[in-house]
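Below you'll find only one chain, the form predicted on its own, shown as structure tokens.
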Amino acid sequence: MKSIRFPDGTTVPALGQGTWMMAEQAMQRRAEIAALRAGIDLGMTLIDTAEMYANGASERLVGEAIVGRREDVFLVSKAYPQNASSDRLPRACEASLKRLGTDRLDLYLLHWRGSVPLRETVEAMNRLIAAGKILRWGVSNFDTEDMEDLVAAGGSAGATNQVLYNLTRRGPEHDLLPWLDDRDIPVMAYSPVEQGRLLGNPKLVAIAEELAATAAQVAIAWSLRHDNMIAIPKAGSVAHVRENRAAAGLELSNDDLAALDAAFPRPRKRVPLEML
């Protein structure tokens, strides 16, 4: 699988695993844990979660899934913006670590921008690195202006920016993706299949049938066409994780990409960054 490099030189697989809306149904817990473990076995070793997801239950589920496999996993979690202050961020991080059953995070993200000054958050993140609680930090749902403010606040844009990006959410292509590319900062694309809403799109289904692939595989492969992008689709079953994994090997030709551009044109002008 293609690897993506963070600014500090660390590499991760371009296709990881998301966990948004996992751990919300007790009857699905066993299948979700099996899916995460299968993903690790298939090389999808980056796992993304957040303290917000299922009020912390998603982190507990991930923690159970990676028992005995911690060294195989690049573990990402996210903090609420109200927890991004100098006094609350360490406590939020400790709570996430406890739920995950680990002593450190590979990457800790500010989930979205809030009222806490960015300079205070950057300093708190750097103190967590110094304490060995996290290895690197980044942000999520930051538009271009937010990234500029982040640099002005601390001199660093962090390790990554996790944003909503898929065939129907192409606004970041206007200025945010180029801004990040110019600084060699990878993007983490969440909801690459628009929480499943893309799967029934007749245009995408028709293109997928021509490629002998599924709509999800084409949508994920489309996001992976970027040299500096990590996609983190969620899969709640082993079969679903295997389907996602196959997307990393799907080659889209120039004709395929042109067909997708025609079916899902990007906005003609810049639009504010969207969130789900």
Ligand code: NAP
Contents of the next structure:
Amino acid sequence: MKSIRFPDGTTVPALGQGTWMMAEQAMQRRAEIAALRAGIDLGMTLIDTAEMYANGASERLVGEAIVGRREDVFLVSKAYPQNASSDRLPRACEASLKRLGTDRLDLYLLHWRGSVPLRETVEAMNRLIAAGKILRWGVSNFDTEDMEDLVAAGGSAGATNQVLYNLTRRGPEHDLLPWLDDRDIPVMAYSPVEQGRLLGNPKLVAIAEELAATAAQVAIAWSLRHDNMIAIPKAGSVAHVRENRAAAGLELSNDDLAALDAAFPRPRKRVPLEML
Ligand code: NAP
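Coords for the form predicted together with the ligand, given the form predicted on its own:
Whole complex next, starting from this chain.
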């Protein structure tokens, strides 16, 4: 699987695993844990979660899935904006670590921008690094101006920006993706199959059939065509994980990309960053 490099030189697989909506239904729990473990076995070792997901239960589920496998996993979690202050961030981080059953996060993200000054959040993140609680920090749902503000406030753009990006959400191509590319900051594309809404799209299904692939695979492979992009689809079953893993081996030709461009054109004008 292709690797993506963070600014500090650490590499991760381009295809990871999301966990939003996991741990919401007790009946799904075993299947979700099995799905995450299968993903790790298949090399999708980056796992993305957040204190917000299922009110912390998603982190607990991830903690259970990675028992005995912590060293194999690149663990990402996110803090609520209201927890991004100097006094609250250490507590939020400690609570996430406890739920995840680990002593450190590989990457800690500010989930979206709130009212806490960015400088204060960056300083709190750097103290967590110094304390060994997190190995690096980043942001999520930051548009280009937010990234500029972040650099102005803290002197660094962090390790990544996790944003909504898929065939139907191509707005970031205008200036956010080039901004990040210019600085060698990887993008984490969330909702790569638009939370399932893309999968029945007749245009995508037709293109996928031509490629003897599934709609999910084409949508994921399309995100992974970027050199600097990590995609984190969420899959609640081993079958979906296997299907998504195969997307990392699906090569889209220039003709395929042109067909996808025609079916899912990027917006003609810049649009503000969308979020789910
Ligand atoms: P997504 O990954 O685009 O879609 C997940 C949905 O697609 C689930 O319903 C899943 O169903 C289905 N699915 C996945 N693979 C499939 C396949 N091969 N065949 C059929 N259905 C398939 O949406 P997402 O969960 O919103 O985004 C991914 C991750 O990004 C999240 O889980 C979360 O970790 C992160 N995220 C971050 C933010 C943020 O603000 N930073 C926002 C949204 C998401 P099953 O469960 O049945 O497999």
